[in-house]
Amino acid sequence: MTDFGLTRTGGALAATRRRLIIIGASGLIGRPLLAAALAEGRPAVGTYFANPAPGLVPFDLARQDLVEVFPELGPDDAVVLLGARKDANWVFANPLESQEINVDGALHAIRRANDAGARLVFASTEFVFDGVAGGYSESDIPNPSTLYAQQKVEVEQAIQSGGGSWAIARTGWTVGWERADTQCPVLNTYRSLLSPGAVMADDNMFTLTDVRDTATALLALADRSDSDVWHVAAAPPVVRTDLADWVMETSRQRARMGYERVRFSDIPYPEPRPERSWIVNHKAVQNLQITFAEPWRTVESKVRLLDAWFDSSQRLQGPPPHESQDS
């Protein structure tokens, strides 16, 4: 795993740091962005909507101008857009209030930092494949299966035929290292471990990646000055049922855990769900200079900290809240 200083070399990349303005900073992913940019000594600053904390900025996607919050916005910013209803099953009930904030919303800040001349890095996510194959690279097609991944696509093409600065980096699993990562894959596999009818899908495939690996290369999309689309995930892909096992064998709570496999096709979506979606790191890992860690010694890292955190408090127990894909 690299630290958070970059070697930033290449025609593709920009003279100096931009300062960062992260639109939805006090998520999992928000969180670390922010701290790596200050422990870089770079000018940043972060938004926040529902979770405040000190020193981020209350900021509405879809009620707020984001010219009006930042008046200063210009060329030496880098707009790095996280903020987004992710939990797949509350878009899918709401449909016109999740395509307020997911596309509109997104789409009205990402004209207003393109009309500055800002820099945009997009997180979008490894669910806009239908997961038929696996192992999808930048130049493979979406063909998503979810309204969430569909209203990803849309703003991803508008960004693509919009012009401007941009980076479209596509996520998958994120694993955080905080209480206040309540999406963290590992940390809901281990409560759901811990409760009574866990089942697990040995058919189900996807990414699972340090979020201070995320951190990394979101820096250095932002400093780039080309357009493209990237892939910033771990590898290898992980299947459902080997990190409900890696959990169990690395916890010291392994006698209360279990569950049940099945099949993907088995668990009850409201939408279908891509079984295998899982994307390839390639050109992240060659171009951008990042050694993601592997995902096995991620879980294991962050089981080790579960079960202190149990140690001190029962309230790992109970059923997890609905996954993220990529919060």
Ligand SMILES: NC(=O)c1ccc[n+]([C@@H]2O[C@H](COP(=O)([O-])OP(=O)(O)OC[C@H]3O[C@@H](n4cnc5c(N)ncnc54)[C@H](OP(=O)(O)O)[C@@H]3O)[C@@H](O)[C@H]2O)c1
The other form holds:
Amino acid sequence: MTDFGLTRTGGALAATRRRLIIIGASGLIGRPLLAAALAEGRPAVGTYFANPAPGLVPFDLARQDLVEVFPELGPDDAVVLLGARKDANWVFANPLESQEINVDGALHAIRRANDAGARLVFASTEFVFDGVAGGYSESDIPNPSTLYAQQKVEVEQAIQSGGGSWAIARTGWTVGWERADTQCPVLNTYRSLLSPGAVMADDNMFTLTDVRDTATALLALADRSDSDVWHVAAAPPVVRTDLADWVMETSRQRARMGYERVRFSDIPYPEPRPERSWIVNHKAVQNLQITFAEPWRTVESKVRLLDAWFDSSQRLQGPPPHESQDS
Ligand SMILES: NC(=O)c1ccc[n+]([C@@H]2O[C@H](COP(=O)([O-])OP(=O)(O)OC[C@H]3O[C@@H](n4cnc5c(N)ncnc54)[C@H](OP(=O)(O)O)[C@@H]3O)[C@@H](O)[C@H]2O)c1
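Given the form predicted alone, state the structure of the form predicted in complex with the ligand.
Now the complete complex, all chains and molecules, led by this one.
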């Protein structure tokens, strides 16, 4: 057993509980991460960019200096860098603006954290892999096809060659539990299935993780001292059509739902998307003491919630609006 992240106090091993500075605490992963940290009595602060929330401080990666916002930043802190633009289509359409946030801003904040002796946890994506083989481990070499993933790889490489104490946490599709989680993949699938013309690829595979497990993993990574890459995702991977079928089988709205089965290559994306970039989680399961919820159970629980929201929105204002199936 390794003792990374553990310090000796009076002869016993105790985990280092760093203060968390969560960049992007107003997002799908940041909100439950901050809540989980505070719930366990850990000092934690978070930032927002465009969506203020009580207790969060404003911070723009592209325009502000991390040390100006957190002048006391030091070795007892872990900066969890979630702040980013993650919509691959938006990134592709806005290469300069996305570079400023996802790469230049991220690297500047990372340098500041490093200079202050703080630990860094950087959120990356399974999209860094080309998706030809599937089942990628931490030792596989990234080969990104989208600009969004290229930006993540650029930051990953700078972190890996930059020294300091760091963790790179790659994940896949993440299921949130709040109404504000408009990019939840189960929500988007549910909406697509209710809309005419929905298509689902039967050869597209990805991981699907309950965000509460993501938060648990990020807390564990914040407390370690080793510098390493981690795949933080549930297993087994999910086929796009299986996700659609699970939603339909579980939902009270199933009679109104439907889709056409297609090949992933039939779906027009502005740039090539990885077909099967799913990652394996053995290392995280073995070393972070995490039990990831089974994707099927996560979908079942989220659909129950969506059915309840759907019923209440039907009563108030009709069906929820359609959104892109691309999450
Ligand atoms: N969710 C997933 O399925 C998934 C999968 C793989 C990797 N990831 C990565 O995990 C991280 C967090 O994802 P998420 O799902 O929580 O994303 P999200 O819901 O889109 O939240 C993004 C966060 O970044 C903040 N942000 C946006 N622009 C910023 C800027 N210029 N300066 C500082 N902060 C800025 C947002 O603030 P406002 O909301 O206040 O504008 C928000 O707090 C991202 O780096 C993403 O690439 C996510």
